[in-house]
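This document opens with one chain alone, in structure tokens, the form predicted alone.
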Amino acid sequence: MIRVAAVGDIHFGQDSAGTLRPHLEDIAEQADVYLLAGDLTRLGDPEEAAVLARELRDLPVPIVAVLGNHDYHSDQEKAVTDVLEGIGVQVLEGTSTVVDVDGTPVGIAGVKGFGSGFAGACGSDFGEPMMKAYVRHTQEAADRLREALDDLARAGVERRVALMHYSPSEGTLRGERLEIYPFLGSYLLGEAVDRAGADLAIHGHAHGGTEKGFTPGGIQVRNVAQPVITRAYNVYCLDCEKESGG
């Protein structure tokens, strides 16, 4: 049995001392891997992240992060990589990383992602050169994504999650006005997932979204921001249908 605990979008300041830590004492009971699926901070201030990592410090479960818009916001998203992985946490974007559950390899391939929206109501690397771009940086990324699954197969890796902020799914979306579908997710994530395979999808952003959803292929995708798990992480179990929280 593999359990995988995850949560996004916990937005840390510096007021923010004392209030994830008291929920992680029994994490190892709980989880074998905890995730996290970026928007750590409010701004992405290093001091911000600082305080974080001093809540993450020494927790007796390995700890995989990706950054979402948020940690960007103040261009300081190295600083605020490097603090975390200070502590210990593994930082990925575009990479990937294995954990060891019990003598079985976990595979985590992470990217941030991007926005550019679904089958239908999305973005097309088509016209001025701003919209281009947009849509170029979400593919970029879904590139990424993939190339880093494909890694960890190749590695012979079977059991693989894929760990991003932006959703790869509009089923996860569903309560957000669909207006702004194209900022929170893209289907060029869903396709990455999908053509390299993996276990599981999640990732956070989606504060008024769905906890569950599917990739197109029927890869299992989970919003964890925690608007909307409201806890600070849901267990996930890659051998099992029973899930929980913490």
The other form holds:
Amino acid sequence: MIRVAAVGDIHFGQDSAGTLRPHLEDIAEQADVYLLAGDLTRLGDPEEAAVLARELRDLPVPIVAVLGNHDYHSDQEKAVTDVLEGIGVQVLEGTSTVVDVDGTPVGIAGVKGFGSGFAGACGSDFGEPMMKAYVRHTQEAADRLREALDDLARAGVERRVALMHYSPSEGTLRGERLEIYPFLGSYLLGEAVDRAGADLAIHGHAHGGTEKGFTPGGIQVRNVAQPVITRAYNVYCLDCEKESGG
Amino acid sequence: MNEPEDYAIQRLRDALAADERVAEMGIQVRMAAGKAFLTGQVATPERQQAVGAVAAEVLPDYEIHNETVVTVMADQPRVEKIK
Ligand SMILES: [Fe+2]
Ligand SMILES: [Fe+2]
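Form predicted alone already given; the form predicted together with its partner chain follows:
In what comes next, the whole complex appears, and the chain from above leads the way.
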């Protein structure tokens, strides 16, 4: 049984001190790992990351994160990363980590990702340099996610979770305006997850979206943006079915 | 000529994203009969108040209805078995 807690879009600022920790006190009884799906800060200010770090310090479960677009706003994403890593949060960007859950290795591959839209209605790597740069940024993120998931598989890690900020699926965007889907996610991310394989894909960013969806290849996707789940985290249990006999 | 409402709406949405007191991209703005209705979720009461303040600054000629809500944090997580 592997219990994955996840939330995104907590958008921490100075006014957020004390809002999260009270909800995390019993997390070890609920979950084995805590995933943060980006937009951890409001403006990408390292001072905001420090407020969050104080809430997360000494949590009894491993914390794994990706950054979101807000965490890049001040061009200080490296400093934001450093503050979080300073208290032991693993911040992934095209990389992966393995946590041990009662002897079972669980791999988490993470990337911020980017937009471009979904198959049949998306941007293409064509035309002006800015348009190409936009789509290529997403393609590169998707490629790195796929490689990170593949690396885990090659290392013999059977249980794998893909962690993103942008969405790999359309289904979890339901509730958002259709016109902005290309800014909310990309089928390229879903394709990467499908090709490499994963037990679950987690993302945030779509505050007005829906929790549950799936990739074109049928992999479960969960949008854990805090305005969507209205919790400090939800828990997704892998391998629960067989252990509970149903 | 008065500013068309479409432009006023987007000017406010840009301001809500850019203003450091708010930094929210997900606030919806609709207008009717000289009133501006703001909806969506914000993380803290301070930011909710700032949304109203920014709107009043950016659109002084409109009657502002700040109907945003502060995201609630329910205590217990939901647990789902993934198949
Ligand atoms: Fe967000
Ligand atoms: Fe975001």
